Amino acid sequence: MPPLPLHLQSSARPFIEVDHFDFWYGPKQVLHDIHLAFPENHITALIGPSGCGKTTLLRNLNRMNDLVDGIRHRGDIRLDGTSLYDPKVEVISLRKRVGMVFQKYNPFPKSIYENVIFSLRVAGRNDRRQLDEVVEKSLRQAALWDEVKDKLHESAFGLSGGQQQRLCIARAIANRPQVLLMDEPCAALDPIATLKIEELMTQLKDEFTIVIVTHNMEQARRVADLTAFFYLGKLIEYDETLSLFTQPSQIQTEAYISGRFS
């Protein structure tokens, strides 16, 4: 089994689990080896150098690198305990199950309303009570519904920034999937902004598994229960965050989080 950190092997269920993983785009391999899982119920942080591979991986986690000509890969990715890609899994079906944030918050064209429903109106749900619930219970938990309540059937464009992130948050959980993948989620955010997707996510935790890519070290301390450090396409260090950063065991993990290379 990949393994968790030490003082989680007992007490944590590893509900993602990456088993001696290499990936190619092309002739050019990105991830060598990478071997590791992610506990149930915890935030995850990969932080690394651009081009270290992070990304790579998460986009891997939901087969999102499908999309991608002349990939291929060698190992496996389970999800709790079913391989991505044995030949019974339906990728949108996986995608139901692993949701996904981008950097750049992505409204549709849409109303607010719309936009949290989308997916569900994809599958054919169209059941008006329904849906008002699942927008509702969506916006609440995304920390928004406050904020939109009396707006629901207005464009998701005249929100702001910050206000529009949540709102992709409240759309990609609105299938109740079980993995939240969020690449960089506070990157193009004003500090206010990024402090509410941090306390977010905190509170989201509690529902799903959450594995963030993030550069902002200071958050990866901040929100990350664990934290693993990738360079050149290898994983180097993974361990309980407050441990990686104050007690990096390895010499590449001391000299990021202390500003020597980046």
Second form
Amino acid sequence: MPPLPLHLQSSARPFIEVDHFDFWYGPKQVLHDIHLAFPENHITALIGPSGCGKTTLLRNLNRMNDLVDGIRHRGDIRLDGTSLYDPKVEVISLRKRVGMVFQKYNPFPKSIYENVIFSLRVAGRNDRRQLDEVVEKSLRQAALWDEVKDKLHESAFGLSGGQQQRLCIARAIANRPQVLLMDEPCAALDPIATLKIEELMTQLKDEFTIVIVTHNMEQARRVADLTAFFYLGKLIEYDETLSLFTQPSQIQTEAYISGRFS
Amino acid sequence: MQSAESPEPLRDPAAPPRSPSPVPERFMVSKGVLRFDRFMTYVILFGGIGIIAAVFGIFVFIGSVIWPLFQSPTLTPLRELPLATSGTTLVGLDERSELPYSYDGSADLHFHSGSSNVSQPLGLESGTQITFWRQDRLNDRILLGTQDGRVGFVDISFTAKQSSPKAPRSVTGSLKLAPWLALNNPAPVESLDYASQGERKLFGAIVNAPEGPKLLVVGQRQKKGLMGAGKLEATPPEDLTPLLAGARPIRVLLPGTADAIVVQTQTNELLYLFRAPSGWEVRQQIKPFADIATDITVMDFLYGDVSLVLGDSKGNVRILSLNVPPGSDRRLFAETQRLQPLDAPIRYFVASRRNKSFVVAGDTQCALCYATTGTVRSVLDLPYTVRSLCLDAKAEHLGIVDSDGTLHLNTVHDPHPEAGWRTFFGKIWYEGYSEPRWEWQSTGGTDDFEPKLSLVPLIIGSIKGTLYAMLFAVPIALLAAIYTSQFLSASVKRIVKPAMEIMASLPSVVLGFLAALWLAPLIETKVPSILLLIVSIPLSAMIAGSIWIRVPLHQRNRLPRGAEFWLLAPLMAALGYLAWLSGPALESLLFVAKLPDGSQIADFRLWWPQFTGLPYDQRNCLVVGFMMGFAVIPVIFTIAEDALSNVPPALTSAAEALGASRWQVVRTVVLPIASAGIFSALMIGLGRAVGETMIVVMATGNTPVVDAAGRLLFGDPGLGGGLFPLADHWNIFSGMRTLSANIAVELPEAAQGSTHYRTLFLGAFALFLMTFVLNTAAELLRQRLREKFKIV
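Got the form predicted alone; any chance of the form predicted in complex with the partner chain too?
Expanding to the full complex; the earlier chain stays at the top.
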């Protein structure tokens, strides 16, 4: 059983458990024996220099890597106790449980409304009143409602970058997944939009288990309850955010957070 | 307020101007780079303008070739000749209109060479009095009838002498009187005609006998001997007056077949008498101007002797043509054209000896007409009264004699009389046809052939060929592109895509060859098998799908993505093979035809015409659709596959991350975004199908048929009768000829500058216009699609 950081072991329940997980893209091993658990209703940040495997791990949590040719893994990932790789798992339903927000905002060429309810449409839910409710709730949670409520049926491309990313978040939470994966959600945004999304994450953690990949250590420090530091495909350190940033136990962590390499 | 302040507040106006510091060498752009840059700019500019100029140039060229088709004829006065004789009724022209001649019923014929008039005796024995004379329709020959009931003719021949190429030509005429034939009724001849059909020759005449006018025929047979044409032997004259049932004959005409007579009676009726094996009989009695009380003033045959031109005293001109009406086995006259009436009564007529043009005149009006289209091409209002008309053998000169006896020679320039909107797009009642039709038949076996230049069957052929090709190609190509780009495993895709691209480069002549020599005979007997194939292939996909979802999830999950292909392919092949084999069984079950002797045979080829009443050709739309599909599928597939593969992975993964199944991703994200590209693919495929030539030339049989598709598109919106009205319009088992194939087949043998040649270019223009309109509409639609689903 992969452990939670010490101080949470009594108060939180591990929701995702990554159990001695190795992962290869073709011949290249990108993850080495990753062993950790993400607690329910907390925000966990994955940090580390480029190419350290944090995004790969994130994309394994909803099996998005299945789309890539020539992948291989060893070990296991369990979502609420069930292995993701259990042959009985239908990938489509898994992805309904685990929502994802991508680094570059990617709304569909549809109206704002249709973007938000996409996951409901593909699930075959077409009741107009229900959809209206979902749209309003999701957009409010994504702090976008007031800005777009008058142009719900206009193209999503009319929005600014930050608004589009918040729309993607609204889209990801519309079907109420249990986990929300965020892959550098603010990388393409300006500081004000970033701030809005960070506020949003703090509000959302009451309902979702959030895992966020970020390059921005300040962001990790601001929003994350827990932080995991990855280096060269290995998990170096995993702890409560504050203690990881103030009293890192590993030298690599210390070097990274103090900006000596990136 | 300091409104007039200097715009450069930073610079102190008192300070001396700063000299610019030199730009360091490393920031300089080398001259070679600049020169090359400028050179490439010009090259690109030249290329761009060149393309526009080339397209425009083709347009201008085609336009300049087809423009003369729509020009009106011109008649320009050439010269005037006073004819010395008075009361002249007959004039004629030699080949170059250098030596006109006139005849007034006397013993001499007059040649008029401009400066001098030469009279030549016909060679009549003294006492012979000519009571009727008329010009032969085809030759320089004057038919003569005498006071004492004899008939004959005199032939005029011309010899031209030219001592040196620059010396003036001197043309002299000579006459040769044929031996007389007696009608055995010594009464004055009132009307006469002569026809010669090889060895059979026939005179028809009306004589004014004391007991009343009589219609007589006298024939001649030429005996063939070893030494060539032998002696003429007269057959005894026959009296056909009893056949007229008391009507008074006033004019006779003999068609060139020398086996019939058309007689005009005083009551303005026409009697069509025919020499059946048992003897002469009345085949038809018609009153051409029954609807208006008027007198027939002119009646003569057009070139070819199949159509009669009738003129009346009120200026109406109507054309009657021989054809076999439905339900009959005899050729009868039927009115095929009515011309725009002239203001003057029709008194004079002369027909061209080259085509179906003719000239009618009366009082001071003269009109150049064309019979096939029934149009008055040009009307001349003359400052004199017309007394006689003549045309030379090439129909290049029109001679008009006025009341003072002056011959006015005009040059006629009407190179494309048969052209016109009605010819190309309207229904025309051609000679020998029982109804007006759209017909393409540009050349014929005889000189008096009537060119049929309707583009309608060709346009329909093009549409039909394209339609069937697209019907076959679009579903296959698009589904294949979707499957390949979105579902197929990458390893198979790496083989499929280049293979399809190689297919696109197959020369269409190879495909056409295959279609004509291999596929057409193969399909001919295998239609039921093909019908079963069409059902079995989608069915096998459905069966494979239902098997696949019954495979337990954990076993399915163990297989790599795209593995279902290996289940689908063998199943599809097996079911397809089974369908192919069981074709004959289906045939014997459903497609049983009755033979004339009452026995039954299971053959689709015989069953189809019996069941639907539509023809079954070996080279049919199915073959063309199939083979042209092979030319079109790779084009559509390649472009559509690119469009589908180019949908950003960010969007497809977003959709997958939201829990959409693979088909949902395709339907909701991939297809809308790729729609503009798919649309382009379809348009390029359509362009290929419309313009495709070699395959259709080789595989369609090239028969320009308008089956009822024409009725649907041009005029008759009713779906017709029959058991299967739709099949009636788009019979898949008949051949066609497309515009492009028509050009390929006929352009090499069309005389440059002829109507045929220009019409082929008109066909090219129609093709161009079709694709242009289609492509413009498609482009507008594509822009809208792209705007709607643009990703930025």
